[in-house]
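In structure tokens, the next block holds one chain alone, the form predicted on its own.
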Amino acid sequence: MTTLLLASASPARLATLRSAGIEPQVQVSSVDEPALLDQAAAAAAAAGTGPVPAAEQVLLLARAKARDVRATARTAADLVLGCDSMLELDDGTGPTVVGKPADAAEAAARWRAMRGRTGVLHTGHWLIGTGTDEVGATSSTVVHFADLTDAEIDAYVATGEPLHVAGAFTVDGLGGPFVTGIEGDHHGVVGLSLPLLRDLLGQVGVTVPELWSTTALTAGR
């Protein structure tokens, strides 16, 4: 069996892999994400290319996480996968890119801007193979949000869930009832696109069945 090391602390990403029969090892990276994005923005400004698109930002972070964990891995693994997600929302004044909210007040403010609107959830994936092979791509999914009341927003934020996820919402948890529709890959909104992972694995010469754990096979999954 080929082994996978997930460079992410996200319980949702781990659960997504497990539901697909993959039991990865997990190691969180030490990447300074704000600093990395600041560097990218400064480089883009110096080059006169404008703001770094959200789809590129998440891919940049996913690559940095995967490379950091590959370099510092505490256990041997054949593959390393890094991921990062951000929500791109047009609040009427132009596109805004957001990650995890800093606190409850910010999460509530975001939901007041998001309700009744449509955003795009971008999830970057970066896969490092056994040799020097590295491949990456971004999954982008359109998300339609319900027009929540202030009371619903306050109750949801009080659960703490929005504080731990990009865009301050989940589609596979308490936030599920507040998402009225999705255009694209559901798994990408959760934080890890399984079809995209399959494509990336193929590029480094690995198939999904090679990652299935003995437990998953025994259970007939």
Contents of the next structure:
Number of protein chains: 2
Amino acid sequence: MTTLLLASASPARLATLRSAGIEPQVQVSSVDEPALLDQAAAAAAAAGTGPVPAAEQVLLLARAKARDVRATARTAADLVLGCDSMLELDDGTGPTVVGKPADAAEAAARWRAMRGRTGVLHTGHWLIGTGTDEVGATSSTVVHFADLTDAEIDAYVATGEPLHVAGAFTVDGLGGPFVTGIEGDHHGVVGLSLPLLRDLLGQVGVTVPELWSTTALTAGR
Amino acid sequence: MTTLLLASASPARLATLRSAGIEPQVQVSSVDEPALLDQAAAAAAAAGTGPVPAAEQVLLLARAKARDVRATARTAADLVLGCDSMLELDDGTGPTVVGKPADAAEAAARWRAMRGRTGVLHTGHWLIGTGTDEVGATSSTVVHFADLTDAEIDAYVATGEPLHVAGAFTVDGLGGPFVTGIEGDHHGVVGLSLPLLRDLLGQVGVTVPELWSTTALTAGR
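Let's compare: the form predicted on its own is above, so bring in the form predicted together with a further copy of the same chain.
Zooming out: every chain and molecule, the one shown earlier first.
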């Protein structure tokens, strides 16, 4: 069996891998994410290339997390995977990139702005193999938000769930009924695209079945 | 809190509701599904209207399950929900509707036919309210299958998972990496569309937050 070290604190990412029969080790990186994004923005400004696209920002952070954890790994693992997610919304004034809301008021305001609209959830993935191989890509999935009533928004925000997640929504939790549909990979919206992981694994010479845990292999019989 | 009785034996449907904070009661219907579909096909043939579309077949079965369970309910519940799913594939000779594979050989043959192709997963929903209100609709989601190698198909079939599910694939289990993307609601592919349930609830005067269990409401804080 090939072992995987997940460079992320996200319970949703861990649950996604587990649902697919993969039992990773977990080590959270100590990357200063805001500082990295500031550097990238400054470099782009100096080069006159305009704002860094969300799809690049998440890839940059995923790479930094994976490299940091590979360099400091406390356990031996064949592969290290870093991920990062952001929601890009067009609120009518142009694309805005959003992370977790600061508080309940911001979560409610976000939902009032995004209900009935469409966003793009970007998740960057960076996979480091056993040698010096490293590969990365971003999964971008269109998300259609239901036209929630004010009462639904208030009830949803009161559960606390929207405060813990990028974009103030989930598709795999209480927020499930509030996303009418997606175009792309559902798991990418949750924070880790399984079909994209399959592609990246292929690029470093590993297949998905090599990652299946013994428990997973007996559960389906 | 409003209570829901789920007229289905599917662990995936139960898990979908639970992930969204809804803790239903469960009672499996005793509907003779093949007989019902035969009747519908005979009626369509007599009327000269051609084969019954998959989207209608699943709605018909969902309705029969919900009505059967409402009539025989062993517990008092405000609402009864029936669901049924089928995968429609175009294998080049026209649309074919498939349920669970009979055995491992059939599951492998299906995957060799559907890899790299696209299917439509139809899930019928029928909701009966406290009075005589009943409403139903079908969720139809396009599913893109990855171009699996023969070795991946053999490994996946050997897990046993494809034998238990309509269409011989899951998106919420080991099969997750083998679906490259969808267009529509992910939960509808799993067997119960949460946004469609929200619509149907609205038609009988109930909102999603009224179904949230007390456990769900405290977990997110």
